[in-house]
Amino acid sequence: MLAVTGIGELLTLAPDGDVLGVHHDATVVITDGKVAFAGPAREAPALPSDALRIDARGALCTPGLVEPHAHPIFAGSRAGEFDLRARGATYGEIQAAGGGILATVRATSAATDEELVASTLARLDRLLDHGVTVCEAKTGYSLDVDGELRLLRLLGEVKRRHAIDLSPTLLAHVPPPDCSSGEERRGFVERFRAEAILAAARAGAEAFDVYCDAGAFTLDETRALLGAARASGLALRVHAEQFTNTGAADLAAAMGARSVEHLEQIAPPAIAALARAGTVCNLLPGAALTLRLPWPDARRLVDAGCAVALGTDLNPGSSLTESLPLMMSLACMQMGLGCAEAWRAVTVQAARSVGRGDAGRLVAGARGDLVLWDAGDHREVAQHFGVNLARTVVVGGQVVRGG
């Protein structure tokens, strides 16, 4: 048993009443790594005398966060394009010159693969500091089928080794350079079908996404893989209107993904279809700060009644960060969101995303993830950017960061 006393704010996230579930003067009680008690301390159990406690010393209290979008598996280095960027040069300049997503496609079948699952391993250790305990974790940078299995097969190894709980997703991510004529791109996607997204359904995989874009897939192409994954039983998601719109969004609200992501560039008709099929929306904000882009208009997707999630997109090309807690800063000063709205986000919605009812709460039965801040107030971890307030991480009832 773990007791957490001493918080001076709580936020549950109960589904009832206030949005938050904010509590002051809590305890939150973890038992066999679920919640057995998070609530007004004076209405706690009687604590045996063995119970492992820690005082929070008023600090807040909040749920594990929840990484609903990141692509933590790659090798290799990009910070020259980053130069490139800030110095003037688009994402298609560096991608037709070698760069973008093929250059870590090189870098990544060149590593070993005890190589990818070290830096894989570093990277996780970074979400863990800033106090993600569920994390969405795609392939994609291979680019073939024989590759792409390979990337999920090393996140299994990754996801029994780290204390976060990893939700390996299969991403189709663009159609690979030797598909130059319409005949190879079609049997590439063909083969995408029949092979890959079977062999990963048998092989853990919980999701399928796919990007469609230009320069990426086409609509039609989308569509066709979307169908494969849908019949394999996985979960679907979508890269839909990052640079232009293709009208992905609307073909995801229509095939029931769980997830659509990105959206700079969302038409209003498919805001009102992602509304009524309860396809979350999980918006990027370090990929629009990186590649200069419209902010996704959350407050708009809001408004609609779109559920709206965050996620860092971590990848070494268009957003190198593990740091959600960022993301809420740049949600609520760039993109709309209020400060509750973005807790929501990196919590409860992304526990949706994810598929992790259990995730992103302190109730009763769910699961016993939780972060202490440096911080009295919750407001403060998005109005205080730049730096990490996380003290102490716990997942099912064991403290794996501070203490």
Given for the second form:
Protein chains: 2
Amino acid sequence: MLAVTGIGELLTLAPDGDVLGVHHDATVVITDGKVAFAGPAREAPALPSDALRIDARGALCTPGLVEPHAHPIFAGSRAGEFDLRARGATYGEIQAAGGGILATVRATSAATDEELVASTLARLDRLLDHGVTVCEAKTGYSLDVDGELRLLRLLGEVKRRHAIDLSPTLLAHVPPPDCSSGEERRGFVERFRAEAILAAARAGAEAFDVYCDAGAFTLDETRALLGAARASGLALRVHAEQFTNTGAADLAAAMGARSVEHLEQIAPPAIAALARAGTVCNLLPGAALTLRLPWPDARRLVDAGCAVALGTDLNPGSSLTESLPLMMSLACMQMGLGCAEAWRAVTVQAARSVGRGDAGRLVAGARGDLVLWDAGDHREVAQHFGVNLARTVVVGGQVVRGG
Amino acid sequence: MLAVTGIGELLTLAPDGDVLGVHHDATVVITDGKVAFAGPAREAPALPSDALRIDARGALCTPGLVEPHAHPIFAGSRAGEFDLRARGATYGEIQAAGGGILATVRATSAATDEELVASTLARLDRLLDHGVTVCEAKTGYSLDVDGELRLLRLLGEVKRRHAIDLSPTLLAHVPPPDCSSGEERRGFVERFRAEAILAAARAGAEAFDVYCDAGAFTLDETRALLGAARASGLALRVHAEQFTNTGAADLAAAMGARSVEHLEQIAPPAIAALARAGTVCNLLPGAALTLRLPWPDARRLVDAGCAVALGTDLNPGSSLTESLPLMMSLACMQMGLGCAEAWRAVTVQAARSVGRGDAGRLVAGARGDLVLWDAGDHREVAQHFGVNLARTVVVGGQVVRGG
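The structure above corresponds to the form predicted alone; please provide the structure of the form predicted in complex with another copy of the chain.
Below is the entire complex, every chain and molecule, led by the chain shown above.
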């Protein structure tokens, strides 16, 4: 049993409270890895003398954060490409200098299993440092069928070795560079459908994601791949409307996708469709910041009734960060979200996106994941940006960071 | 003696090397608090057996960072105002809700000396965590003469108690709210000139800064205050052209100011004047991000021959952050600086801005301040954003963070 007492502000995200379920002078009790009590200290149960106690000394206590969109398994550095872009190089110049996604594919193929597992574990360590206890994790830096299944297997190994609860996703990122003819491309999509997606479900993938955009998969290819994934029992995700508007968000809504990603270029009819379908919109401010794209219009999506989650988009090219709190800051500063909406976006909404109904809330029966923050209230975590305020992280009732 | 060996990439910022003075497989030796050697390992002097050694294990090693613009001494939280702004409140609504600079002035006046010293020390701890070893620090949250001198005295106490080398600045922030008539206002400016500025030089201030903008001091008031400061031997700084173009940057150049701050709204003739005068342009991306202002055009300033430094602008309202590395990321992502220019902006250029000629460089005779980073090369520190990659921080040859 773990009891956290002296909490200055507690966010339970309980569905029957105010929007965040705020309590002051609160206590959380975790038994057998699950929340037994979370609420006002005066209503807390009597604690046995052998309970492990943490005095929060007035700190903010929230559920563990849920990362709904990450590409954590890759090798190599694209810092040179970052510098070229900063100095004004065009996309073509970056490609000519050996940059872009294929640089990561080459480095990832050349890396040993041990190297990939070690670097992915280090990235999860940094996510955990910043309060994340549940994390979606995509393959995507091999491109071919065997290579993507290798990355899925390695994500399984990482999951067994880390405190973070990983939710693996098979990603169809872009067609491999050897698919130059239409026939080769059709052959690749067919192999991905028949082999990768079928095998992925058996190899521990919970979801399938496809990148539908200019330079990636077409809308027809996306439809075919999603159909196969649905038939295999995988949850569906779609990278949609990032650089160009392809209609992928409408398709995702129509096919009952669990989430859509990016949405920088989304149009109003698709917004209404996503709201009706209950598809979670995973917005990724880190990519917009890094690539100098327009910010995703979180305000408009929330006002239209969409479920909005925030992710880091952790990846080696367009968003190299493990700080989900910084994404909250960016959403409040630039995307029109209030602090309460930003907190919901990295807890209950992100938990929906990752299919973890028992995460993102501190209510009786939920998983015993929580974070104590060096902050007096929840708004300070969004305001005080770029520094890590997560003081203590608890996963399943075990203290895994701080104390 | 401290010897750092096994450095994968060393930035010396030596004036005779390439722009960053890069060496691979390098060593740094610090004796009596000063750099005795910094360069290729094969050229390093023989080390006595009792030298303290740190093996960098291939890490990046740079000079300690220099923060050229911070408001670290204040009390109270403006997280409520942050949330209001995020949800679209106007400036008037925020003022009506008790927000704005006067909220901080009230909280700072109500705080005890001990509280102010403790919270300022905690902010310096976070700056040091992120690699800062020299920091400019402004008063400014009292407004009246006695209160500003109190803050200056407390900054002196903080300086004595912290490893960071603080450079205190007296700031004329905005006229106090009781200066409603023209006569009262003239009286205040005259008192500030005759009393605060004179006393500040004796109380340890190295510089005087004035905020010239709509709602703050006029150009004529700014000229009068700067004249008095120059006569008192203080270095001059000017908050110029942030919200409106007042001509303050031209004035600063004409008066030989050491630095100008913000510059979001600067016009081309003033840019040329700043370049000619050698006045350092302290750009503050954290404020532009927080307030959704246009980004300062660092590219244009550098191309015009200006010296550009980057600061956090650490303050409770418009930029609550202690991460100078994040400012480098923002400058590369949004303001057109290459990684090498961003590094110069937080080392040699910032050191000029703070009047520390022996900081921001690792050359024989410079101060023995350095940082080891969890990064293979200098570009990764800018690319990998929002997480703290500073692994070890050394001040004057003493290890003060990590090891």
